[in-house]
Amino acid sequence: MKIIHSATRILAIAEKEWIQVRRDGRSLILSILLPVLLLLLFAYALNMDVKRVSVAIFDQDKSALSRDLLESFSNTEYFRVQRYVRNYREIDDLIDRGTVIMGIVVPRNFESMYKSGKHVSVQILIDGSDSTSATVAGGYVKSIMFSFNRDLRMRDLNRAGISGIVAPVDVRSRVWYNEELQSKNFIVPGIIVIVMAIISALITSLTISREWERGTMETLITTPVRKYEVYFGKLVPYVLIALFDLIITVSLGYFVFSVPLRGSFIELYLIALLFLIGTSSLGIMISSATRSQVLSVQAAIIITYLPSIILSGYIFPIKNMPGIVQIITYLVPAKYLITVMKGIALKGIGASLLWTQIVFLTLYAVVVGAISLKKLSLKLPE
């Protein structure tokens, strides 16, 4: 009987909270529309692909060989010839203005030096203020120059009557799970996790503080409810809302951004439930500690957004972080769900290979839930 009465009180509190959400249009918009808007904004704005790098060309030789070399850069999707210049000063000016990222300088007597068997250098000037683009663009240049040198050497051998040369080692690479190396397949799953972490903690961070600010907490205290009944009654409706948001965001990733879902959505859904219970409990804990809606929202955003971005391994590799920071990352639940999202969505693996992440998410949900329950007070402040 006690279990039935307790379940009845939990459902009553959950129903009260659901009515509150429906009546408060702002909370409803925050709960349902904001995840969609954030996903669309981040997914369209963030792009790790480095393509169509703007290039300025200073061809001092203007020979047939120099034109062949420069065509190697023109006939690719990775470079876009922005300007042909006449001196170094123009290259400096274009890089300073941000018009181009890279400058290619072909020296005088380029063709004649090559034909005479002398070593000749082509100068590449790259704007290093954007280190990521500079590094990737430098890799593209090396690949193009390698192919150009190989073609030149094969041409010389053919002229000398040597043909049919086969390289002793043939490298054939194959990319798994993201065959076209599209950044959206990397970005969208991570964004879904970060958005869900923010939203789930944000909407629950208003629950207890709203009761205190509106003076309804005193009424709730006078009822025969226990702390765990208030906790679960507040938690259940928002976890259900977050699960609905998860369906929407995953569907957007699949149908709008064409991110594959090779694994089981049910397994993803169940593992994400552990994550949402933990982050929603975090919001209740914040709300219980602050008792102010403004402070609760600010604290929820800071505690969830920054660690999820910086310490989850979503953008910055955890292995490159200092040892003490790597230890701190074990406390960030987004780290585990991002691994789960990529594993199930891109690799198609099952929960049996993700047991480490499941264990940590379970521990996080239990520990944060216990702290939230302890922090929740049904006593008037003295």
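In this text, rigid core is short for the largest set of C-alphas that superpose within 1.5 Å between two forms. Positions refer to the first chain, counted from 1. Only a predicted model underlies this, so the values are computations on that prediction, with no experimental measurement involved. What changes on going to the form predicted together with its partner chain:
Taking the rigid core as fixed, one finds a CA shift for Thr76 of 2 Å or more between these two forms. Annotation: Cα of Leu65 displaced by at least 2 Å between these two forms, core superposition. Relative to the superposed core, Ile286 undergoes a Cα shift smaller than 2 Å between these two forms.
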Contents of the next structure:
Amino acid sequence: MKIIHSATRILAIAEKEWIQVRRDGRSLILSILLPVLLLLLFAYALNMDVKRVSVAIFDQDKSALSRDLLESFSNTEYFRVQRYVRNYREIDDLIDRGTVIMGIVVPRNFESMYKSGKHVSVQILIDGSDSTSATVAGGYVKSIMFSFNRDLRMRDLNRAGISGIVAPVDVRSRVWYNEELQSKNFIVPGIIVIVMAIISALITSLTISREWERGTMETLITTPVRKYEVYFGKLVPYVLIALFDLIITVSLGYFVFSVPLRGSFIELYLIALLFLIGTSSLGIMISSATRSQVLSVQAAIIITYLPSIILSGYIFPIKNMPGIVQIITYLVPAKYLITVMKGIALKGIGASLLWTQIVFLTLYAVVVGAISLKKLSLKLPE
Amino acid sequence: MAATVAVEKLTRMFGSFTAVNSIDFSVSRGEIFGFLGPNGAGKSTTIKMLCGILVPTGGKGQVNGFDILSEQEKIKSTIGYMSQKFSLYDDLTVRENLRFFGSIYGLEGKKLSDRIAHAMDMAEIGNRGDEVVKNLPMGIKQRLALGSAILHDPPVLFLDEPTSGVDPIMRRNFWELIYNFSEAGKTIFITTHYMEEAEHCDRIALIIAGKIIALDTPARLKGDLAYEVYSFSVENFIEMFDYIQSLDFVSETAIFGSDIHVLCEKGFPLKRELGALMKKKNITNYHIEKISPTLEDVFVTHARKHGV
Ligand SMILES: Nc1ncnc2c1ncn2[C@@H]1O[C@H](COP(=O)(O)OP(=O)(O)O)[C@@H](O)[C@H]1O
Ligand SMILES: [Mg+2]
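Switch from the form predicted alone to the form predicted together with its partner chain and print that structure.
Then the entire complex follows, led off by the chain already shown.
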């Protein structure tokens, strides 16, 4: 009897939320259009095609050494030599016109100075107007220069009669974004997870605060409705909307970005459901804590966006983080879903190999759900 | 018979500010009990404590036999509440609102549709069921709020300034509905700052600055007034008001429209004394007559007595 009443109330609230979303243009944009826009935006911001940076080369030395150096650039797939130029002005022009992103200038006496044991430097000019490409290109340069130097040193040592030496430590410079120079197949699933973390918390972060601001909460709390009924009544429709968004964004990944989907959709969506329950509960928690729409939206974005990007292992490898930060990453649900997405979509592995992620996502959903249920107050503010 | 609503020393502080200051009263079944007071007097705060959505900081009370401190859940299923500010969902239609609140109150199926039909009928909003609430005039919204508050047929209704911002005709309409409920045996607790509305109540409590300063039937409150009331009309009444207030035989004054109500000790020949003063001031175009006191006179007197 009691359970049936509760179910009726939960359904009534869910239905009411659904009607409200349907009628409100802003909510529709937020819950349907925004995820798509964010996915496209992030995909371009992370600039998946910085592979192949176009460069202009100004070789003032034209020596064997300078040719060696320049070859090590043109031999990689990261650079395309667009033009050999004869002065700085040409580089400026090419950068201004966007023909190249980077210019490499080898100074006169490059080889002779090297041979006389002096320190020599090569000048790199990068178009800073596109900071992402600039950073990535800079990273490529560092990494190429490093191996060039190393090879040079080896060669010198060999010449000096010391042979058979292998560099003791093979350090590789890191590119910040997309460090391992992964293809879009690895980038897009991560973006989808980050976008879904933001969206699911964002749309629920409005629900409770809107009722307080409009005064409807005051009427609702004079009814016999219970906390958990409000909580589930609000959770269910938004988790379904978020699941719909996930299906849309995954489809976009598949059709627009040609990301393969090798594993089971059903498994992917079921595990993602756990994730969405957690992040949506987070939104409800924020909403009940702030009771203000503006505040809750800001809080929801900050609390989901930054950790999902920085602490999920998506951009910065977790193993390189300080110990305490590594522990904190366990609290970031995006970390688990990114692994799941990559596993199921790209490697085609089954849920049975992802049980750690499933356990953590379940824990997250339960704990955050419990806290947000506790935070939800049906009393007027003190 | 036990009172439907009873409170003792009920108090609510906000920080160091006392919004409701140790009030006592009880309301019996079927009564229309009015809470009359200016803005900020503590009317809404009291109603919220009775509805179980605001915790008192002192005192105790019961509604329908349930303790307001510990049995809020039970109270909530036996009351109907209309908040001061319209607070149903204005992006839902009339019928969607009623369906929603009906379901929240645990109504289902035929019972639910019957109660919705009844509420729409009672509130005379039957023809506007599919209109989105946002676009409705205030008077209709308030009737909808009332309809929604009685969906589950509660024995007690708490109405917080239900008629504020509504034109007088709508207001009279609304009171017809309230009388009907009262006749059907429901207890009504209503707050207002309209004096003429308070006249419709069976009993009224005058509340100022969190204190109940008088509580009785409207007739007795007026009958107990220690003064006689004269209505005085004169051309530039605003200037005259200060003058009259300064006269030592005048106990109280209050402005009613363009008339001045002058209160003086019972038996004092006010008409003659004031007439003489007017003559001295060469004012001839005035009118003075003895009237029976209004609630406002009672209110002003009590308020003055309590230093407000
Ligand atoms: N949540 C609150 N915090 C602080 N002060 C409040 C709060 N609610 C009401 N008050 C104050 O308590 C007093 C009584 O308010 P209220 O009960 O709303 O008056 P009324 O309904 O009679 O106009 C007012 O001075 C109001 O400012
Ligand atoms: Mg009020």
